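Only one chain is included here, represented as structure tokens and corresponding to the form predicted on its own.
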Amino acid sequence: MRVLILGGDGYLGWSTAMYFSRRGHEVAVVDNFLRRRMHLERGTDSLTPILSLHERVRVWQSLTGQNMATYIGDLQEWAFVERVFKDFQPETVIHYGEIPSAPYSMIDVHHAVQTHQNNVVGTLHVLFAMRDYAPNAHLVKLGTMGEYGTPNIDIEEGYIEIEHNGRKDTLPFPKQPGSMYHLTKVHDSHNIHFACRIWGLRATDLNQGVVYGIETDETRLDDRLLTRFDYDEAFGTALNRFCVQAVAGIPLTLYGKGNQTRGYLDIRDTLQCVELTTLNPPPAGKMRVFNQFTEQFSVTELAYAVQKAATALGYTVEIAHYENPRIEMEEHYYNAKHTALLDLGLKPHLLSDTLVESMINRVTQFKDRIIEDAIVPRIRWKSGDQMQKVQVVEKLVPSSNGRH
């Protein structure tokens, strides 16, 4: 197939580009390098050293003989999006091309507006380009489990059957986003749903959990093909942050009580999920929703898992509860359905099998690149003032029997 990957220079985008190229698809990547520029703004960087997109493509071609087309430009520019779709004529559009950070979107009004404009306008341009130039293509859009929030009922896969005043209907599952970023994903979902209903497009919204992992089968070919690994407060996940803190000798930063529970999956499973989705498209006029994760963990469970794995490698790891900079429920019910991708053939990798080999050892390899000041949380949800000092509420030190 002709596969167009939006955000192809990013963590998932570059990994997906190599994955599909290696399987014989004609791949084109689109990017405007916004993630790299946002790191320059924040004074942060990927833990893994990453080449420029053009250097990556040259290395990939030299190692595999497979070429990738590159389009450098902004999805907010309609003329650029129109040219890409006219030129490449995609059969599948894999859309990662958005600002992916809840904290970044909550810094201030300017970052909130930037996140909305980039994400919502870019996706609207993609939908119009599909309508006009690739109406039979399949949009595989990266959503987020964060659209749902933490309702006190089971989370279905995108839709829920409602009975009200004696009548029934199947409607999109209610959304309770927890940040301006997650709100943009909700807007995207509504716009995609509209485009499928009105224009007869086909799309799959992948409501993904938190992705972890540094290595894929393709990155193992050569370290010059490494994808990025973010651990800073704006773009890093809790698990990435914990692994870096464990190696750097910094107490793991548990926000609040640490009972916040979310879905997680290995980056290799993201690639599996996207491939299974692409090879099994929905009919025209339908927006399908898959909840894309393999395991659920609380933040505390993640911290203990990292502590155990790092301790086995000789590190001494402390855990500290920090004042939570976010506004979120810390005691909540969480049970999300995620059977559709398993039914299509997903074979999950588990965190317990990945943590040491694929993450902590790799973090150790690049520990000289750790920017310690970038890890501590300063961006607050409740006010525009960034935290000047992080309050440590409680520090937990492991005893000889592993208990705290």
Ligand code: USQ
Given for the second form:
Amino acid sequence: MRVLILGGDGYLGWSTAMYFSRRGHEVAVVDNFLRRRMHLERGTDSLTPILSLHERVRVWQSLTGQNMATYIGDLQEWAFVERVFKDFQPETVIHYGEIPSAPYSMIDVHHAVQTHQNNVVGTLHVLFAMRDYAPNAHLVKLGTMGEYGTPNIDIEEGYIEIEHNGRKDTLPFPKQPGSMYHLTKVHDSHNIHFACRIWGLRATDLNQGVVYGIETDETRLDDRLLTRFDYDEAFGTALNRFCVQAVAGIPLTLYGKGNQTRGYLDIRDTLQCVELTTLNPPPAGKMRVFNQFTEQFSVTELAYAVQKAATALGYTVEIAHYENPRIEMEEHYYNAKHTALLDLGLKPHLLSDTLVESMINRVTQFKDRIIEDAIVPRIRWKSGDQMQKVQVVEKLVPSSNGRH
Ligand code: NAD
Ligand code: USQ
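Show the form predicted together with the named molecule, please, because up to now only the form predicted on its own has appeared in this conversation.
The complete assembly is shown below, putting the previous chain first.
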């Protein structure tokens, strides 16, 4: 299959490119290195040292004999997108090529507008290019569980059956996203739904939870193939950050009450899910939605899990309650359906099996690269004063068994 991977220099995109290439698919990757430039802007970096895309492709080709084409350019440039689609003629388009950070999108008006333009315009260009040059291709689009927010009812997989004034219909599930970034994903979902209804395209919107893990079967071949791993306040997710903080001896940055609950999955399960989705496309005219995660945890549960695992390795780990820089529900109902990918054959990895080997041990390997100043949160959802550090409210010192 000819598989076009948009955002192929990123955390998930690079891992996916190797995964599909190793399975004999013809892979091309698109990227404009925006993620690397955003780190330059903020003075932060991936914990794992990553080679340039071209160097990684050369290493991949020398180790496996598989070719991988690269297209360097911006999805916001129509002429570029048009050229890629005409030239490569993809059968599947896996779209990771967006700004993925909620905090980055909340820094100020400029970062909010940048995130909206980049994500929404890029995806619109992809949809028009599919309409004009690859109408039978399958779009596998990375959305997010955060599109739904935290409603006080069960979350369905994309659609909900509603009875209203005696009439019934199945409609897109209501969306209440919690950041400017998450909002862009909602806008994308509407645009994709429109393109399927009106132009007869086929698409799967993968509403993914938070991904963790550094290792995949492909990165294990050679450290020069490593993918990025971020832990700074803008691009690091809570679990990545907790692992780095535990190793660096910095109290874990738990925001607010800590009962914010989300869906999580191992990076190897992202690869499985995207492959299962790709091999089982929907019919023309349909936008399918899968909720892509395997386990759900509160941030407090994550902090305790990291504390326990790191304590067993000899680290002393404190947990600090920070005043919450975000506006979000800190206690809420959360029950999201996620059976569609399991029905297609997904075999989940569990956090308890991954945390030490694929995360804390790897973080330890690269601990000299930790930039401590990048960890303390400064970006706030509301205040105009971004420079004042968010304060610690309470520190919890661990007992010998790692519980409090
Ligand atoms: P990432 O930033 O590592 O990868 C995205 C890549 O896309 C980067 O290499 C970036 O340079 C590129 N890119 C962005 N805008 C572009 C443009 N206009 N033109 C060309 N290239 C562009 O992010 P990631 O963590 O790999 O996430 C990939 C996708 O999955 C994102 O859409 C994200 O929203 C979604 N997602 C990620 C997670 C997670 O936990 N990592 C969870 C749910 C959803
Ligand atoms: N949090 C902390 N401490 C931290 C960082 C975050 O307690 O140091 C809390 C946040 O307040 C939030 C929860 O942890 O309640 C999750 O935050 P996160 O930064 O781990 O993840 P999030 O901002 O939701 O974004 C990540 C990815 C994004 C993806 C999303 C999936 O960066 O690309 O879309 O997860 S989901 O959460 O399902 O929307």
